[in-house]
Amino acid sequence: MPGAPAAAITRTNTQAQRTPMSKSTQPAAPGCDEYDPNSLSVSEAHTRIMELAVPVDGEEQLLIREALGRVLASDVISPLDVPPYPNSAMDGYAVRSADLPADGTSTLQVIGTSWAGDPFTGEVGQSQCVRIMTGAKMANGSDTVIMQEHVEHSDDAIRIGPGHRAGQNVRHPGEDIKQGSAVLAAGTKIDPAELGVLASLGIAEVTVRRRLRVAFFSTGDELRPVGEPLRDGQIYDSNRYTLYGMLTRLDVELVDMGVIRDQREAVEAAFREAGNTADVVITSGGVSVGDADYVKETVDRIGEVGFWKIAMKPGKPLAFGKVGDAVFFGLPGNPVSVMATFCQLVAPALRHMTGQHVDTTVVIKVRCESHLKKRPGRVDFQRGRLRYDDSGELVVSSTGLQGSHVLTSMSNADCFIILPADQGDVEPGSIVDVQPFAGLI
């Protein structure tokens, strides 16, 4: 149930879901898409996952360039004001606001120049001004900058007209960051902007959370590594490559364990090794109830399975629990299901485990140009592509075939079209929820 504590993921819970594994004991609702009353909703699955996936312990001190992509372990307190002194936002002339004309013109004598890094050290008196460059320190006595395009220059004097206001084009100390303020909070991911903020404060090192250690492997006798010839009935293992790509973007420590054969002993050995060395174990394939699907069975025996079915498409057979001290995600075998479940459920959990603040992903309402087939029963994450139509309206269209085996539906897409569980077919012109891939993968 929603809001259940982490302790709800126990052997008892596992036993409760074990009975209907091979076939639901309740009849399917008419017209529904593989309706299963034992499946969790996506939102409930997310809640249970986040309760168990607690942030890991461990910190390290890094130079700020090495900290790019990492998560701050403590607040960053500003040691100074940014900017540290009043400076000009424009190339122009630093003047006293008392010399600004209400009407007519005023003539001011130019007594020097203030350069960025080499400020003017004198005092600006009555009817005087200083030539000033963008970013240069304001000259003593001046409080206003007139853009160079707004003056008439003659020898060592300028003439200015009315329409200027006191304090214009001046950046004030602490306008961006005040000394003593918490400029970056613990849990902030250090992206390029944060790197620049740290540099602007003169901070050379920061304390960050340690990297999450993630072990992952595929299961299946039909899988072959890329670069090797295929025999009859075999396919190349693509899931480890999509997982590698998505995990690399999350900046975690990777342990690629390769392809594990569909043998109980091999699957159990892989799980014991991964559970003893990693914070998270991710598998693809083997979580259904076929005769050669040993992943859920093994975790059921040596670990804990909290749930293994979700009312989402693609991605219904997703197992979640623990192996040793590691959090376990058993993803489906179909490649689109791997990516969809990773984006919706795994990635937010991994970010949370690194101590990162997990923001709600952006979902926008957009007009759909395609007819979308959908049967009620599960939340459907169809793949779409956004564009602007001739009127400038943002619209979305389907990438075509939506089978969970059609990986090109992901490579051709830039968003998920999210259709709720009770939704039927979508007609062209309907408004749909769209989740852009940006920030997801």
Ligand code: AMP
Given for the second form:
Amino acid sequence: MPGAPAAAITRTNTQAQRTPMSKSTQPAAPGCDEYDPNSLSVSEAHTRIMELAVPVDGEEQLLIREALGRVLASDVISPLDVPPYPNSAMDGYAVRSADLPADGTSTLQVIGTSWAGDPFTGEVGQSQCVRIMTGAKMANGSDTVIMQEHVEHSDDAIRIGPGHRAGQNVRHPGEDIKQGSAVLAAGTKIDPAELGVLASLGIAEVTVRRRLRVAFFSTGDELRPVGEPLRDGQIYDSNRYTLYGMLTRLDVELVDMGVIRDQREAVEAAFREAGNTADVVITSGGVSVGDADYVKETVDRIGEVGFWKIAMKPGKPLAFGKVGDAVFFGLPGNPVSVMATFCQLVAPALRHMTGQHVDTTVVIKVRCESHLKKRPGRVDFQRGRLRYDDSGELVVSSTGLQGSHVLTSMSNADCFIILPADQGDVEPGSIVDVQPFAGLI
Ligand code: AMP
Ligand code: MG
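What would the structure be for the form predicted in complex with the ligand, rather than the form predicted on its own?
The next block holds the full complex; its first chain is the one shown before.
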């Protein structure tokens, strides 16, 4: 059965009219692989994806440890000041600033000890002080702490010299967090630091957005699951593993639907099931224009789909749309293309759908040590490795072969080297844009 034509598909439903998911097409000039007048830029594709990828409804109340990796559904208002009382930043002596000597020395009587968790309950009077530990509550009447290393101690008295500042070494109530302030905003992802902030407020439970449910499957008659022998013409299915890894790091609920055969009925059945159960459906393979590429054709029939050629390398063909209520990403089959399109286009959309507000992509400029082959036309996401050279400068080098089938180029890399569309070859010593993998890959 022939596959769908290479032409882009435009559905004439209202959604498609509001946010057109495809472009009109003209045949690209033969022999010109890189420049394609019908291709979308990565940022155009990103904008269109974000229009459909709306945050999921639904919240749940969780114990804070269970909420690690989840996204806050509402602002967290602080029920208290942190720190809650004035306390010492040092082990030393709590004194009255009025007793600090301008020059010469002062002798102060030590009238007790303030321990962390067991404060001194008396009053510090003139020429008196208390021994105080880090974190212990300041004694009434005292306002300044002298480090124990800066005093001479004898029996129950201390001698202090000049040069101390009134109020030094004291932490004030609310210095970190003010009671009543919105300390964590809705849309904040709960990472270890946020867990600690919640705990410091005594908050045991938080309201988070429900988890995004993501169904994914591979397509291809050549694909075998791991653990089974390969027959002639077969390869192992690796995309479901890279997707599993990246999706797990995004903390979504996974529905792994396995490998689906290149058969119209099988592909349709998989999409119907996924579209009924998931918020997002991600497939790999079968979106090209080969005779066994049923993904795009099927979603066109039972959902709505735009087929885009994206001006990026690797990862030119990408299908995007809806199946049932689910947002659909049809990624290319080549393993590096899967990872590159996932990082650049899918992950930001999924983060947005989980309700996250901030999605910062860090791109840094560093010197490239390698010669990089690059033909003008598409943005290249080449795989690189960062290191500090002998002079201490951060530099990047290529991982070598850059074919979209060379998956070891990803495992050998720790960053993408992003080369703009119009760029040609890169000479060693040039400054390039680098995007560190930063936890997703
Ligand atoms: P396709 O887009 O289905 O034509 O696939 C493009 C290339 O990616 C072909 O070489 C496929 O064999 C390969 N490929 C597709 N799916 C996978 C997968 N799940 N794991 C590894 N390689 C794949
Ligand atoms: Mg295929």
